[in-house]
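Listed next as C-alpha cells is one chain, alone, in the form predicted on its own.
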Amino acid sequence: MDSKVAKADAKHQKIHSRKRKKDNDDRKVGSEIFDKITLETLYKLANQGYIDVLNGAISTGKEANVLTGIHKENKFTAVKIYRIATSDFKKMNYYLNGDPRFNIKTKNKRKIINSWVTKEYKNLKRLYDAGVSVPEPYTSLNNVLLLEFIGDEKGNPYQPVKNQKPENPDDFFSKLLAEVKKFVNEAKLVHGDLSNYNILNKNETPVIIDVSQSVVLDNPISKELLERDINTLVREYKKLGVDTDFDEIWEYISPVF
C-alpha cells in the first residue's frame, strides 16, 4: 500500500471511530463508496478542517450516499459521496450538455462524476446566494460534496415530504411555490426533478435538495423540465388536498425563456 493510500485508510479508520457499521448492509455500502480515491478525498477534506468524523447514513441512493459528518466544533455536516460503479452517465451527460458553464467532451467516468459534483455545488451556491431555501454548500472535491446538514441539533435529519407530510398542506405548498419562483426567477435555474422525494419538511418549511441535474434557463431543455416539475407538483399536492393546477403555478412563477 503506498503512502497516500495508507494515510487515507488511517484517516478513514479515525473518521469511523465513533460509530462502526453494525450490519452487512452497512458494510456493503461502505465497500461501494470508500474506494481509493474517495478515501484520499475524504482525507484531504479532513485535513482542511471540514470533517473529522463520519457518523452514519442520511440517505442511500443509486448514484450517491449522503452521510452525516461532524467536525471538531461538533457541528453536523452532510457529506454526499457519488459512486462510479452505479452512476447513470447517460443521464448525467444529458443534463451537462447544453450548460454553458460546462464543456464536457470526455467519456472518462470519473471526470464526468467530478463535473457532476461541481455542477451541484455551483447550483447550490447560486440558489443559496439568491435566497432560495436550499442547504448551504461548503465545498466540493472530486466525487464528494459537503453541504449544510438539514436536521435537528441531535443529528436527526429532517425527512422528505414523501415521508413527512405537512400538517397544513396548503400553507406548505404556498411556501414551496415562493421558493420555486425564486429558484427560477432569481437563481435562473430549473430544478428538473422536483418532487416530494427531494423537498424536505423542516418544521413545516420546505427545503429543496438534490439539484445536481438543475439547468440554467438558457439550456434548451429548461422549459420542458420546468413543465415536468410543475406537473409533478400538481399531481402530488392534489393528493394532499391542495386545490391547484398547472396554469395557476405557471402564471405565478412567470418564467422568461
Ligand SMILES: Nc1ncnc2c1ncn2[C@@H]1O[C@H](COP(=O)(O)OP(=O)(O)OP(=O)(O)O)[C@@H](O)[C@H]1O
Second form
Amino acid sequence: MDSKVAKADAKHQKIHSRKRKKDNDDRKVGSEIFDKITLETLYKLANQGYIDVLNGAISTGKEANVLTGIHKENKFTAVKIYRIATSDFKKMNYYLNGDPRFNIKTKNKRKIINSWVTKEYKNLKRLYDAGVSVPEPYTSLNNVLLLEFIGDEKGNPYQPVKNQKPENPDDFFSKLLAEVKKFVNEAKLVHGDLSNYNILNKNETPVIIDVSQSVVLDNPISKELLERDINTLVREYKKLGVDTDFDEIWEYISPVF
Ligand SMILES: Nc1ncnc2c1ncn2[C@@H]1O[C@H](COP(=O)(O)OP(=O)(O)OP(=O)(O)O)[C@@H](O)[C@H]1O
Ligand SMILES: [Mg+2]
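Having seen the form predicted on its own, could you now give me the structure of the form predicted together with the named molecule?
Following is the full complex, with the preceding chain placed first.
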C-alpha cells in the first residue's frame, strides 16, 4: 500500500477510535457545534426554506455531527454539521489536492472545510444522479450539508450495518456489490472509506453514506483506495458468513482506471 494512503488511513483509524469514546456524549452538542458562523448558516438555510426545526443528534462524531431536521411538509432531513475545531485538515487537504474539481491552495481552515462539504455534496449528487443508493443531497452551505434522512416515518434513523446486521447477509452483500459497481462504473468515483460503519441497513437494502473523501477515478490514489475498500468488505462480510474474495469482486466490478 502506498505510504501516503497508509498514513491517511492511520489518521482515520485514530479518528474512529476517538469517535467511539465520544459517541454517547450528546450533552456537548449544543456548545460545540453551534458557533456563530454555524448558527448564521443554519438561519440562512431556515430562511431559504430548507429547515424549520432542528431535532436531536443522530451521531456525534469527531469531525461532524449529524442531526435530524424537519421542514415544511413535515419531512425529515439529515443535517450534517462539520466542526471547525476538531476537523482533520491534513486529511482534508490530502483528499482535496488530487481532485481536479477542487484545486484549492489555501491554509484558511474555514475555506478548507467549505470545500470539503462542497465535495461531499457534489459526490452525493453525482452518485444520486447515477442511480447509486445514497441519500439525496439537498444543498450545502459553508460547513453544513442537508441531505435525505434515511430512517422511518417517525424519525428513527436506520442503523449502520455495523449495528444492524442483515438478516440474509448473502442477499444483502450482492445488493451492495451492485451498488459499488455503479459507484465506480457509472458515477466514476471510489468511496475511500467503505465499511459497515458507512453502509446503512434500510430494511435489508444498503444505503451508502459518508462520501466526503470519495475521489474521482482520475485521482492517482483511486485504484489503491478501491483495493482497500474491497479488502475491507471482504473482511467484514466474511465475518458475516458470506463466501467471497477479492478477485471475484474485482472481476465483477471490472474497474477501468
Ligand atoms: N442521511 C442520513 N440519514 C440517517 N442517518 C445518517 C445519515 N447520514 C449519517 N447518518 C448517521 O450519522 C452517522 C455519521 O455520519 P457520517 O458517517 O456521514 O459522518 P462521519 O463523517 O463518519 O462523521 P465523523 O467522521 O465526525 O464521525 C452515521 O453512522 C449514521 O448513523
Ligand atoms: Mg462515517
